[in-house]
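The data below hold one chain only, encoded as structure tokens and taken in the form predicted alone.
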Amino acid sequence: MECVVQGIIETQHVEALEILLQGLCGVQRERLRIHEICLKSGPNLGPVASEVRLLCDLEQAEPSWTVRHIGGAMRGAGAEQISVLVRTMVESKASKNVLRMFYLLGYKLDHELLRVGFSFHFNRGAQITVTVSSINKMLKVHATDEAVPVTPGIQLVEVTAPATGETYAEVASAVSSFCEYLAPLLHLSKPGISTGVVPTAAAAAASLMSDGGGTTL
């Protein structure tokens, strides 16, 4: 299970966001280059379609693979009262033959993306990960070197934190509290609820660039 919020920011303000995150987190960023392959089950696997994502970390000297399955979101009055999305999520490390295995099982390629950017991992009331990345589409199957931006000039910001059925309320609160610090630059909300670019982003970015974001909060 995980708590997640998303938002968008103009590429021209990403450097300012990085300065802000560096000050908030007190840790170094990690480079991000992920080849994401989305597979969907074929008819031989039953009437209800299932989807898995294979993530290949291209930043590693030897690319490493992860299998991720994102399940349904929490529903009900409790879910509506919190500002983050709580959903089931299971992931596991896999070998380099994982794509072939899923093809043999009957899964088919639905689409693939290349995410390029950076991430921060830190503890602030919960184990929080912030990723900032451009989303790129493939012009040819698996041709990561020829990927082009889906939305030029815009990058996706995602804040996630692992949770359990007992801790999700506390984790959601920690994520929401952290996101308030980013409010001048971008608005983060549940996936699928886009509020666009924040009007105050340019002024906030200019302020951060001028003082270098030297304060750790």
The other form holds:
Amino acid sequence: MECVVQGIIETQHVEALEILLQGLCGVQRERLRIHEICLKSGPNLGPVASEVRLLCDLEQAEPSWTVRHIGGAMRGAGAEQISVLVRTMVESKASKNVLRMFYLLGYKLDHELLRVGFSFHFNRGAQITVTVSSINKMLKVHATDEAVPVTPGIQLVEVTAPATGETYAEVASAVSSFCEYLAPLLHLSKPGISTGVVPTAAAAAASLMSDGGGTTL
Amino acid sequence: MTVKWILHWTPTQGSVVNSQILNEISQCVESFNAVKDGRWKATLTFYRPNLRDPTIPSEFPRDFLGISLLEQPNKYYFIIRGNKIILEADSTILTIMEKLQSYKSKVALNFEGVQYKMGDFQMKVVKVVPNQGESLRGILIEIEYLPISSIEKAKPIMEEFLELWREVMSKKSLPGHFSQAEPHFAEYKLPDNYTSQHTAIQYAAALAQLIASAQLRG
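For the form predicted together with the partner chain instead of the form predicted alone, what are the coordinates?
Whole complex next, starting from this chain.
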């Protein structure tokens, strides 16, 4: 299970966001370059259609692979009251032939993306990961070297934290309070509910860039 | 570091495996001045595609196997023997497969072994039993040489040990013999350096032999 919120930011303000995150987390950023392959089950396979994502971490000297399954979001009155999305998510690291294995099992390529950016991992009431990345599409199958941005000038910001059935309320509140610190630069909300860029971003970014993040926002 | 060879018991025409033979084999191992060193377990599971409409002819792997090994509790292995592919994944892959519902486990077999230590060697006497039930379906032995991890370099040492083993076994005049299924590591694109993936492939190959011989007799 994980708690997740998303937002967008103009590329020109990403450097300011990085300075802010650096100041808030006190850890170094990690470079991020992930080839994400989304597979769907073939027409007759499984009682319902299923979807699985294969993530190839291209930042490593030897690319490493992860299988990720994202399940349904938590529903009900309780889920609506909290400002983050709580959903099931299972990951498994796998050997590099995982794509071939899923093709043999009858899964088909649905779409693929290349995420390029950076991430911060830190503990702040929960094990939070912030990723800031541009989403790129491939013009030819698997051609990550020839990827082009899907939304030029705009980057995706995602804040996630692992949770369990017992801890999700606490984790959600830790994620929400962290997001408030980022509010002058961007607004984060449940995935699928886009709130656009925030009007204060330019001024907040200018302020951050001028004093290196020392100002209390 | 380690290299393992896995051999399966092939009964002579007209005979079947039974616990008497298993006991005799264990006695042979003990006669090597071996010290019992605990129990071991692996589980092999056959998966079948979960088809929405089984009447539509579709091409899916018929021999899709999953393997868990006691020595790698956080890993799981998937093998499609027909395509010579082995996948090593974290054991959370089982949760993912359950959620996908595209394949379901059909039959599971437990490989239950008693481990023996003898200097640089280790041996396991392994009985193959269904996941539910006690009936003996097959007998395997695993011979492990600890100081080396190169399969090629270990080969002459393993062959020598196997010769000794066969000599001891021959004194018992049991109705059958141990044979080794060709594991085809290179076809699975595995290196000469021995890993748990090699072990998983050998157990899958040994199981295929057991099934084939049972089908031939049956």
